[in-house]
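Consider the single chain below, provided in structure tokens and representing the form predicted alone.
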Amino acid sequence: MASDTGPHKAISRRDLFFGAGVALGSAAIAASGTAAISNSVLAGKPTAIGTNVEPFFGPNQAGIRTAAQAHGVFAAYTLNDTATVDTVRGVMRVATIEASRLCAGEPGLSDTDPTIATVPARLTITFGFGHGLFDKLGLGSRKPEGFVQLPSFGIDELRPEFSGGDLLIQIGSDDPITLSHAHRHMTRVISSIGNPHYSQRGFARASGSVNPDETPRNLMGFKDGTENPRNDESFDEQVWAGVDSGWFAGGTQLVIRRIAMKLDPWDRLGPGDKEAAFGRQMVSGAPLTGENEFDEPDFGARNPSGLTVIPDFSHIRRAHTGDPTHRFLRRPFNYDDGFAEDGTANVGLIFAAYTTDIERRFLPVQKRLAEFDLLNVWTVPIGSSEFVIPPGVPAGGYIGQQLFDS
């Protein structure tokens, strides 16, 4: 049973039931049916990447500062029309102790596969509110200053199983047996209040397999990510809402577009041709004009037939505003689903930009890669979502508490 002391005792027997429902009406069965067995026979003795545990509580939430897992998955769901701010906030306590357990390498109290759930592998299970949460509970006007849905860009061949959604649930994971039993945990655990509407799945590099500081690159090949806040300063300023946001202070927006890469025409350029198209050599991640991946671009710089090194179409140039405000954290996951109908690669990017402002910050350097980037003749984006990720979760507290008690 759960423990009436400690980051939990906020909650109340009546807020476990009246949040979980159906889903956690097992929950004393499973939770003292795990309490018998060890976590080291549980877990089969995790190795040290098995046992690395992400911090859940605290003033920010994981999984947008923590270094990108090998696994993630981006899970969006539906309210039900019955859905209410009680209801919601009961949920959300329910969801907090449980998500809160499964990165601590514990079961959930309703957890149906308690083996599976002792093998963390740096899990992270993040929250996002999307704008149809805050229109069904009559919370429009508490939506943070430039939380705008995005337009429909030329570029755009948007489907509605990739876009939207009211409730978000991300997750990452070193492991990706952790990554589908938090993932189908947590879908038990919402399942009074919502309906899964998509679930998007993607993979970086292997943990282990490269050094972690290394740019994450994408399935074209290049690095993704080199433009990313380096330090804790530029973070803050980029990344996380201030103190002066309300009960925003601490949180983030977040946009979800899934771009999917037509890999086979692209694999039929040539080295040169790829690195003009993105403004950056291949294998350094240097632009054109320097030598190392952080070098500083020169996009006035010409070449001696006097183009421009970095030519004006190249997607690092329509990305460059020269606005210091249009920065933003890059934190992608790849997908490969195999083959599509017509036989070819159907595989692509779920791109993840988490900033303070969409609208200010966000919206501006994204029409400018509408209107005019080669990197548009390989990529179609088919999916679009926003969502307001909430502040951390103090000890006690439950996520949207800053929201749903103010």
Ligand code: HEM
Second form
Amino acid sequence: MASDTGPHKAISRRDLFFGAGVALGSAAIAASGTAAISNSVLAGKPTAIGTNVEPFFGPNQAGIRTAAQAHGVFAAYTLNDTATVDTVRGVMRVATIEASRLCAGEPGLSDTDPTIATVPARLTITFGFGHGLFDKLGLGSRKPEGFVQLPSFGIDELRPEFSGGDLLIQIGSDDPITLSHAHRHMTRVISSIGNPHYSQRGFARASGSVNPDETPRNLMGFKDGTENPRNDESFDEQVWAGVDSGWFAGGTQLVIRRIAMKLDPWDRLGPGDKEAAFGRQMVSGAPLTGENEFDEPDFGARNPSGLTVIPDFSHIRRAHTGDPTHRFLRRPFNYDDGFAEDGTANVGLIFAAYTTDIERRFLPVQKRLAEFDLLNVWTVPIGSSEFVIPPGVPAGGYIGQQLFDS
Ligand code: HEM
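Show the same protein again, this time as the form predicted in complex with this ligand rather than the form predicted alone.
Following is the full complex, with the preceding chain placed first.
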């Protein structure tokens, strides 16, 4: 029954792979494995959405500038106490090969389920290193400038199960089965150095359901992502570390905040109150002083009663400091985990911000919002993590190489 090209063969190779130890040399692994399985046999009849591929290799890791996929997961792991630079390097070599294969629509070399590995649907797999990874490996002095742990804020009700983490694997795909498979596979691949800490699952619109150029909406009904970098210049300025950043050049820093939304009281507000909380119009996404989504907000404009049209404590007024360096990429996913114990909606935002420097560019904005933001009435941060996202690598390289080999 099993043939050289069938899934059964792949499973026995997986056993061999693990038997030989996970941290093998990359060349040997790349030369063997499930590559022999014909993707057309495994994928059945792929559609345009299913076969879409995002390049894995390049100067920056994928999954950041990539338009948000329909499904995302932020999986954080705790590094074993026995992990060393050498073991982490070895695992990152293998993890890079496995991730690049999955993103190309190829089963991993140690894939247990090659039948569901061949519909990439814009799969991206992005790796991040938390404070714990640097500290446990004795690399504290190699943390990039500005990579600080956020202080606790008065608005925070942080829960340990949604906070921290030493190693991050962020995965996005337009297909939830592909996402689940990649998540499980990558968890196995790094299992010799890290144990699962959290897995935060989120979603955006299903691929194809709206125009991909449209700004996505969050579960409060508003367009979320209007004021974001959109071209090379603004990404170089706000997101990617510059050439003078040593090993970190081409990387970025990520803040993940799990923010619960009190949607039950929010639902009882009228549209005018909701718009006042954000400072933007619900339907068009335009600032309250404008007509179109991308009109510049006029924070000085006043109504006949002398009050500012965009309320001083609205979310966009507070988030907009006026300092052009206080800008970053926001690429959030929504979550909906049904009902909380008290029967209220257990929903919210997995807020993800990517910045060249958390301390100088992100923290001032977060501080202002924590001090005052009308939105805080209906939102509560319940998780918080920071990760360094190392630069991307060309084919043949491995993620973390610039740090571990220099
Ligand atoms: C559940 C929590 C949050 C929701 C629902 C939310 C939603 C929004 C919405 C709808 C906008 C207006 C459209 C846009 O420009 O994208 C916006 C703008 C913005 N938000 Fe948030 N946000 C949340 C949390 C945060 C946090 C934690 C930060 C940073 C610490 C932040 C920073 C910003 C910034 C910088 C802007 C652009 C302000 C400008 O116009 O210059 N947001 N947010």
